[in-house]
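The chain below stands alone and is given in structure tokens; this is the form predicted on its own.
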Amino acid sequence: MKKNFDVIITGAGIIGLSIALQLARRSTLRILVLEKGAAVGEGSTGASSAVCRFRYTLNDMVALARDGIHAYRHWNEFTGLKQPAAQFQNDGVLWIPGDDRNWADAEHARMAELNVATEVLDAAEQKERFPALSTCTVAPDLVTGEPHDCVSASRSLLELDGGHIDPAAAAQDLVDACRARGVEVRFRARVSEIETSDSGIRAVLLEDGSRIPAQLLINAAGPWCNDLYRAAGLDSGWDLVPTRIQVLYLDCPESVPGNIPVSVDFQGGIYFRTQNRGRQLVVGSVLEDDEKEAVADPDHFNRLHDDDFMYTKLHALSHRIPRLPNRGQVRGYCGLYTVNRDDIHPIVGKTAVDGFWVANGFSGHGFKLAPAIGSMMARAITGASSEFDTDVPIDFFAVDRRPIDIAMKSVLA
């Protein structure tokens, strides 16, 4: 018997499945997610470092990062399951600014009048709270590797609920917690066309040839948005790019001492966290150089990172973390993200064809803003309040918009 939905979302990522729950919370709509891959976090979602931390050069960008990781926090009550996979890790983020001395403080201003909880630490202080990272606001020699005399003088921001969670568990919960409210999840699902009229979308049909009539379809294909956006015959106009995104990991010794924070450190260009309980060390980077790697084929695309990248970053993780052994195995993998170059902000809402949404272009922020991606969308489409909500407008992201003004265009704009 054929079944009949009035939503299709595309994209089983961490942002169709944020939005699909929400729809399904606050609505008796009929929900169909669709995915091409085998299973959960074949995309970018699950090569996701998960970082979930506060600090934005824009305000509204605070507000939705602090939404989202309140669900992250809350997800037993967010996702309805009694024993989610995913449990979020309270870790806190640490930004070094290096030898800037007003930096934290100013941000610390800003981050109370927006509801953020942070605390400045000087190089004392963060010596007695996190004992294995070096105070050094000098910035490492990343062309040469050449040592320097350390100036012990830092003066960092501490967010204090920020931290990070399984990328690929949170997504496996929010399938179940979707299924649980009948939204209907099917993998193996690649959509191969579009059907539209003058009124609007018509139906998508799959490469298994099905046609599944639909009037609202949700574009949530993340590096595979373009191909949805030709199908549908529409230009969205930004310049919406997959682009090869390095990640390292390595083993963190119990040599190294206490607790170390999720960490981003400006002047080595990097951030760090822990996973396994604190035995292994997640390395990526935050400079914009570092993105611009574009995909033709975001299902043909070299998975293994570079040893300059290693090296290079290797370096600097040494410089933050002095105790971290030379020595042991460095692996790294590589994910993509979908690189919005025209203002590194994505978009989000109705677009010129009718019943056609998009929630696209992320450039690597979307992992913590998912949740409330989901409530922004799904408010927009049903009129209708439900817990979780975040009160940024839509018109924020709006695929009209004008590109947002923005001087840093990488992961920490």
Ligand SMILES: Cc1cc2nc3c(=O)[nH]c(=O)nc-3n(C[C@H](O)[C@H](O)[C@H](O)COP(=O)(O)OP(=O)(O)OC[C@H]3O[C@@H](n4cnc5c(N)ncnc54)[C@H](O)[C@@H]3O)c2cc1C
Second form
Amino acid sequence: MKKNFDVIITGAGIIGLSIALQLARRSTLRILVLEKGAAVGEGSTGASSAVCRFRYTLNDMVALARDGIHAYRHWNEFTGLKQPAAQFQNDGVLWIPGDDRNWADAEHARMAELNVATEVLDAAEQKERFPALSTCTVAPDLVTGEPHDCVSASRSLLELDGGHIDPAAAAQDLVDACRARGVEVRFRARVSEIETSDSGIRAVLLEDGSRIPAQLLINAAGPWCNDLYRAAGLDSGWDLVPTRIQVLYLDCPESVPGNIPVSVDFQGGIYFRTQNRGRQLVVGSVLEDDEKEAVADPDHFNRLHDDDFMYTKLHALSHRIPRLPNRGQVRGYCGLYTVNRDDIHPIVGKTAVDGFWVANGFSGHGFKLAPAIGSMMARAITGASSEFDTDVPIDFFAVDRRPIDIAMKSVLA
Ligand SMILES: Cc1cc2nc3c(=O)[nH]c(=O)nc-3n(C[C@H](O)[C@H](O)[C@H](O)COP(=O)(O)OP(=O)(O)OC[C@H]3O[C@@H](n4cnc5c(N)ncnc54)[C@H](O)[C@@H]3O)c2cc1C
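Alternative state: the form predicted together with this ligand, after the form predicted on its own:
Let us now look at the entire complex, which starts with that chain.
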């Protein structure tokens, strides 16, 4: 086991591991990743729906999503692994915006300028391509559950290159790819203290009492990130809140016809995608109201879903997939977003403490962005470029930036 490292990264989630790999791709730095869990997937990454969609309000976010998803789409090449465990599922991402007749066309034009391939589908085209999905533009009544006469008039946007990938398998691939390039990844290694001096970071102390000297420490601790700010004696200046997020799983029987893309249903306030070769649905919320439950201790929170959440989302889902039988087992679980309540975007880069870098506050965006965030950080640290780099400047997420002015503060920001 090596004793000296140039860079220590705290957290083997998708962000920490992407930074480690992106550093190793372009440098000979001695890199150590410390993870308190026994395996990958301890934090947000393990619970992630890992939807890889492109559309965001800000063009820089679209570019970052595009560059991150490019890595997932070329996973063997990106990781350098011959047989990675994860494989990108290119199901497409369908945005169903409700009764706004202009939204899809305007977004189609914007995406084209950002090199994102999309198509606009009218109701007939959507029905032909995805027969399971209703083309209704009337919002379901999620309060009373009263049915309505559906109006088939949707004009939807299909992101052709979108999809999803197994998040835990992708994280394990990154561990393997990092180790193959000489990065040391240690599990059951919780950073409990950080030693600093006037000149910045000096060392990290682990829970087992060991001390590892460090001049460059990266906080990629996901929902636990505030503990590391405190340990470094720093106030991040941002309201980074571990937030309980619910997701449901249910069977999708063969009687539901055709392929189901990753779908974002504005009227129902839900997103969904399939897994297990289309035989299971994963359903989550896109509503800001479902992203408000702060968790005091990320090690202890309610991991079971709420009945209210389940009934409302199932009602929205059955409106969008009318052939879905009203029976079968529904399971739910909860994971944690780290919501940046100031502007819903992450903070990435240097801090006021020399040698203390951060990549935190990814809300529901971090999975798809991770390879591009890794590129931003690695380029800023080493000054060197590599394949799979993004052109979006790291200053976009600077810790000392002003909050971004954005109307929608949910996962759909
Ligand atoms: C339910 C859910 C659905 C989501 N869906 C999507 C989606 O569809 N698309 C998308 O792009 N994003 C999605 N996200 C968001 C995305 O998953 C996260 O933004 C991303 O996983 C954050 O990764 P991370 O590496 O920052 O954090 P984490 O995965 O939480 O990793 C941090 C790691 O640091 C470790 N750690 C913490 N403190 C210490 C310490 N002191 N010492 C050592 N190790 C430590 C933790 O154990 C953890 O493993 C979703 C998230 C959730 C919860």
